[in-house]
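Just the one chain here, the form predicted on its own, laid out as structure tokens.
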Amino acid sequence: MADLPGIVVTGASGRMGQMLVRTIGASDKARLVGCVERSGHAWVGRDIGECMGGAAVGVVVTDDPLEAFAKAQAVIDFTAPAATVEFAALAAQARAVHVIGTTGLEAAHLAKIEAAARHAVIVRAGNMSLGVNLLVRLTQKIAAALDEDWDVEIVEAHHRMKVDAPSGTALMLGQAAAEGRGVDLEAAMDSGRHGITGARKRGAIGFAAVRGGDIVGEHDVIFAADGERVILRHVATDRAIFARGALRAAIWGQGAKPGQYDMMDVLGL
């Protein structure tokens, strides 16, 4: 086991954090070597296995990310933008692969992550699932084949606790549609319609977000023309698909050169 890549999970108490801990613990291709939580969190100083209601696994939750990263080959991070930027710099310092599933990142965050990628491997994706990344590729291909007589709308649904909208996956899909059409997403994006909006602008890429219950993640890409529609859909029913994809990315990154990658690179799509 000692020769397997050691993985640190940040935000270990969260839904994705706990799923990652379980996924890594069940893997024969990696080992859990650290868990990070914010200072003052009740889990700090306790064994992660016991915190999650099970037996001790020999990994104590820490609030010192640099110490944890120093003994790891990879860090898997589904936290918040400000924390992810800090982790990117520390992971680069430790020369650990940094797998980022955090969403809601803005231009300033992305610039700092890009700087960290000059020194270490970063794999960043709005969604780590194989199915979603296939959907992204299909969206790009269909958008390239259809002209602006076909309106593009992206509808996403998530659980009530999700704090950002549109989702990172929806933005991935929008970017794929924009690239297929050869346009800039920021210029074409139309979201949050309310009131008297007027007729739909030709060439716009629309977004709509649904929040409720415990929905794991649902995404529809609608290409609508007069008389017909093409609808691409992905439904996630188990958060484990994201954890498995993130672990695959962490293992893949062991053989990569410093730089920023995405799941298309990991999956060879």
Ligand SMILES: NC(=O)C1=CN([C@@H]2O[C@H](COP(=O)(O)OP(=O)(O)OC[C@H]3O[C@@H](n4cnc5c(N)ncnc54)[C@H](OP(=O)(O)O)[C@@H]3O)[C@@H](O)[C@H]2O)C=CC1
Second form
Amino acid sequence: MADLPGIVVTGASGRMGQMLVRTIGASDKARLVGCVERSGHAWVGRDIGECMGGAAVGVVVTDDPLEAFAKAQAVIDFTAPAATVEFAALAAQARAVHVIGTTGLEAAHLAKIEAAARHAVIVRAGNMSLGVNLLVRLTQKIAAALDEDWDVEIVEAHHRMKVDAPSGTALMLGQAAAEGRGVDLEAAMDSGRHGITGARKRGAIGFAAVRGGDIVGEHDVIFAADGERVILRHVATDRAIFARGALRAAIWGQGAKPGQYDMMDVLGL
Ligand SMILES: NC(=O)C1=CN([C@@H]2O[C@H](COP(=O)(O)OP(=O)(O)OC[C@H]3O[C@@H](n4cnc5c(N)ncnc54)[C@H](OP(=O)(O)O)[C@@H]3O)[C@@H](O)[C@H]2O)C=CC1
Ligand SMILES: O=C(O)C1=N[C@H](C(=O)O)C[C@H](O)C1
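Any chance you could show the form predicted in complex with this ligand after that form predicted on its own?
Zooming out: every chain and molecule, the one shown earlier first.
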């Protein structure tokens, strides 16, 4: 047991944090060695098992990330951009693999994560599920096969608490479509239409976001031409798919050289 990789979960009280604690607890390939929450959070100083309404598991939630990371081989982090940037530097300092699921990262955040990856293994993906990563590959292939007579639209739907748009997954799918077509996503992106928009621009890659209820995550990639449409769809019904992918990444990262990786590397896609 002691030689299994020890994992710390940041944002342990969150939707994904709790799912990760359960997934690691049930795994025979890794063990939970730490949980981090921000200072002042009601769970700090308490056993994570009891916080989640069960029996004690011997892991007390801390607000000192470096102390927790120093005892771990990997950190799994589904929090928020500012926190993730801070955790990237600390995980690198502790030489722990940093698995980043956080979305909504902007250029300044990404630059800091890239800097941390010079000294440590970072695996980052806007979606850690096998199904979505397969869909990314399919999107790239179909976009490469079809010309700009086929309009690309990405429609995503998530729960009412999601704070960023387009979703990290939608951006991965958009990037795949852009790569398939050999264009730059930033230049092709058409996001958040409203008012008199004018006709659709040829070659645009469109994004639309639905927010409501408890939707876990749904993504459609629509290729629309005159007279026909191809629609690729992924529907997540359980956050366990993301937690399983993140745990797989944390274990995979143990053998890797410092650098930044994604789920394609982990899954060998
Ligand atoms: N890549 C993937 O496969 C997936 C990615 N995600 C992404 O993961 C992120 C989290 O999603 P979700 O779990 O739904 O969100 P939640 O809001 O439920 O959880 C986020 C957690 O992070 C905590 N947190 C924020 N800042 C800090 C900090 N500085 N120190 C410690 N803890 C902190 C929050 O605490 P507090 O409440 O106190 O702010 C909260 O507990 C989002 O970016 C989401 O898009 C989600 C699912 C899958
Ligand atoms: O916030 C979420 O919930 C999710 N976020 C990720 C995203 O932004 O794509 C992955 C998944 O769709 C759930």
